[in-house]
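One chain is shown next in structure tokens, namely the form predicted on its own.
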Amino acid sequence: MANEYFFGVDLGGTNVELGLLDGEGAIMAHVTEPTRTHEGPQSLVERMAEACRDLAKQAHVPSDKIKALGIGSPGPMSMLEGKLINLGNLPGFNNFFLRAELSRRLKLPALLENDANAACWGEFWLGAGRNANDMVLFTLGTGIGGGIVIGGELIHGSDDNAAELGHMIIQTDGRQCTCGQKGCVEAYASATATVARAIEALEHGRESKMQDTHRQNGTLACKDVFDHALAGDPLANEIVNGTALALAQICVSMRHITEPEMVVLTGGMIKAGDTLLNRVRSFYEEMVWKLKPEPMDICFAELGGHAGFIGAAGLAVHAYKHHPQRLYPSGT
């Protein structure tokens, strides 16, 4: 298929990333541009569609070479209208119906994923995945978010919104969620509540060098935590040890809910390095199961913040070989 193309389009709140990759992989051309959700929905799938057609120039791809497009967008979604619901940081996009809007200016079948989903499937495709069958994905940053592979297929569920995988309740009335749930890993394991919980030991009183930090910046930054306790304070230590101590508890969940080969890490905060990845895999191997050897990867992206555009393409090219019912028009 490496004479055969297809548009990736990863869509975010600020920027909007488009390549065009070959049937293999191979990434032909990419841009970033900036996503100005103020001018409205339909000036931004306008924008879209202009700048993959000047991808196409730019590697010299006629248009009759470029099979399908993959979109990977923020959710809620319906996948199967190809209707984006409701969504916090793109006002002005709910119930929009973004697959059929940009499959009819670039007149391409197309497909809309969530974009989790999409950057699971780039590492799966290209990333470190790339020679498992089975593995799941989980994004570190503001939230958690994630995607599942299994048998080489990534799962949805019955309402195109499985792998939420950040809500997951890791304690029974615990610390209060943004989705409304009390307990969701997202609200102890992410950047976010990493921070929050640093903070609001210092506001307890505990001593901290983060305290200074804290003091002259006015805020901490989830760098800061894992910066000081590389440096050695025991605060933040502790902090980051509950951080890696939640994410290994949804490892050790993952691992018997669907046995995968690998779990793999992305996001912000992976920019912790081992300080993270070391006292993960550390945990992981102290609570998981003794009853049989449960060996299971758990280790960093390797696709950066291309994983989300390299992922919808290939989820274009995974449905144009496997799946052309998943396409808009229906199987063209």
The other form holds:
Protein chains: 2
Amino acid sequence: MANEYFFGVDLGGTNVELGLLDGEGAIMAHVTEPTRTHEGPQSLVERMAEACRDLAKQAHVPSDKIKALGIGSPGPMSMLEGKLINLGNLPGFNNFFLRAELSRRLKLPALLENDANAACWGEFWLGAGRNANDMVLFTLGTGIGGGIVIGGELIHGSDDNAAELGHMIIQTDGRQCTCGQKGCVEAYASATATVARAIEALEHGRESKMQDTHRQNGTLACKDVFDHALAGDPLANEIVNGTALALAQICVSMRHITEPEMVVLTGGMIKAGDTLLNRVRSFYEEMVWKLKPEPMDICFAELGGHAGFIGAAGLAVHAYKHHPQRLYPSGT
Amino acid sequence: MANEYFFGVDLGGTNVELGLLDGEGAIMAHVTEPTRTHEGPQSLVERMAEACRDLAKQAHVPSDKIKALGIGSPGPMSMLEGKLINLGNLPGFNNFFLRAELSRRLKLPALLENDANAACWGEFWLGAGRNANDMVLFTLGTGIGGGIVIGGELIHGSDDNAAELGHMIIQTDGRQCTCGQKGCVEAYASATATVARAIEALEHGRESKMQDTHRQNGTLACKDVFDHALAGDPLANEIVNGTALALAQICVSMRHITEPEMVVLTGGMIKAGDTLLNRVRSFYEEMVWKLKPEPMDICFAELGGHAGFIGAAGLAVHAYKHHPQRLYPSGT
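Now show me the form predicted together with another copy of the chain; what you just gave was the form predicted on its own.
Below, the chain from earlier opens the complete complex, with every other chain and molecule after it.
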């Protein structure tokens, strides 16, 4: 497969990451393209196609050696139809048939995948999960996303929206989530929610050095909360513990649901390093049952922001090798 | 497959249900045998084998037409080794190689499966889930068990103990569960926990007609709580709502995790009928996000206490047809 090549595209609200990989996962070329949502989907898909052609040129890969294309995008989506559905961060892209549009321009069979699933597949293929058969990934950013691999395959659910793991409910009638539900883990442990809980505590008059940062900057970042926790601020510490506890709780639940060998954490929040990871691990050990030894590893992702386009390309490789019916149009 | 036959055995703490089915699921013969745990595993496995031979005789099925044997048992277990591990209700059965012992006596390839998974497969094969590809089952009894079918296959996890759905945590630092964890759904919504919550409320001096039942009978059954709720007792109503809310919450979470087409409820508690089902459905509708229409059906199981042995036999059929490597010894 080293002489066959695959494009991976990771669509985000700010940037699109595009890469050309060989079938073993070697990155031949990679580029970041601004999304510029205001220019609309047709302009974007033109620029995506152009960027892909440039990558092939740059890597001296002839087009007949390029076999397929994988696209990761925020959900919800219809994988079957290759269509974006209702993207909060990408107004104007609703009901856009991204897969067909890019497939047609590049004359390549393509697949469309949820971006968290694509990142999950990237880590499973070449990153933290490369030795696992069963893994779960949580993306910790503005929101919380997820991906689940069972027996070496991503799961998609009955309507392509499985693994929306940020919306597992961890507290009955709990905090309001932006999704409309109450008590979602996202409402406690996303970067946004971590900051929101800190600001609420400050507004309730709790003493903390975060107050000064908040006053000076007019705002508070998730990094500030973690930095103050690391520096020993008791309130920041409490807030970070709340985040870690919520994440540990869904690790315990996932342990009992799909029983992965490992849970991989990724997204902006993992920059907090051991301040986050050690707490999640230690709360997990404290919370999980002791009926049976539980050799589940909780660790950080290894591919950083590249996981999305690597995973998208990897899904194209996997489909090309094992499930050609997943590529559209199949048999191109 | 109508001329090939399969045994299904469902081991419980009180009784063992045994059946002989054809490959299409027709029940040729069925018997209930007391478990008599105090006589030990060797005696039980002898009686199981004897009962199976009797079923074949009774149904006039010659032994060369019987192809395989499926066994459902309480977990935890090692499916790979066919071994029971740590059974609370079956002292003396720890580390017992049930699959090999019964396989040897009946000279049939066999598989061992978690009893809730077996019941799940029964409902998926011939019961409430027979038209689904993706379903989740919750068994509501003394404890809460579960089973998950994804794309037409039961999932087992990395160490054979996936779908222990009673131990999803629905409340951070919540009620103590018998498993050692806190806040498990089982600690709120099992029959035992439903009664426990009612009794606690009575002990806290709450007024209720359940008080009279409790005094008269010296105890309170789960059925009493549901009966009083149906009769309009406010406290009983509140307790039943708590049970239904906890179940609705895990339905919402499972919707976002494996995205099944349907959730099937089974076990003793479903005798409560619409008093339970309507509330779970209505809390679910209230709680679940509205970002995307969610056509997930929540319904009751259809096979009653037969689901376990039917599912165990069905798993033997499925393995025999599609996954012969799952039978031990394979190729017998």
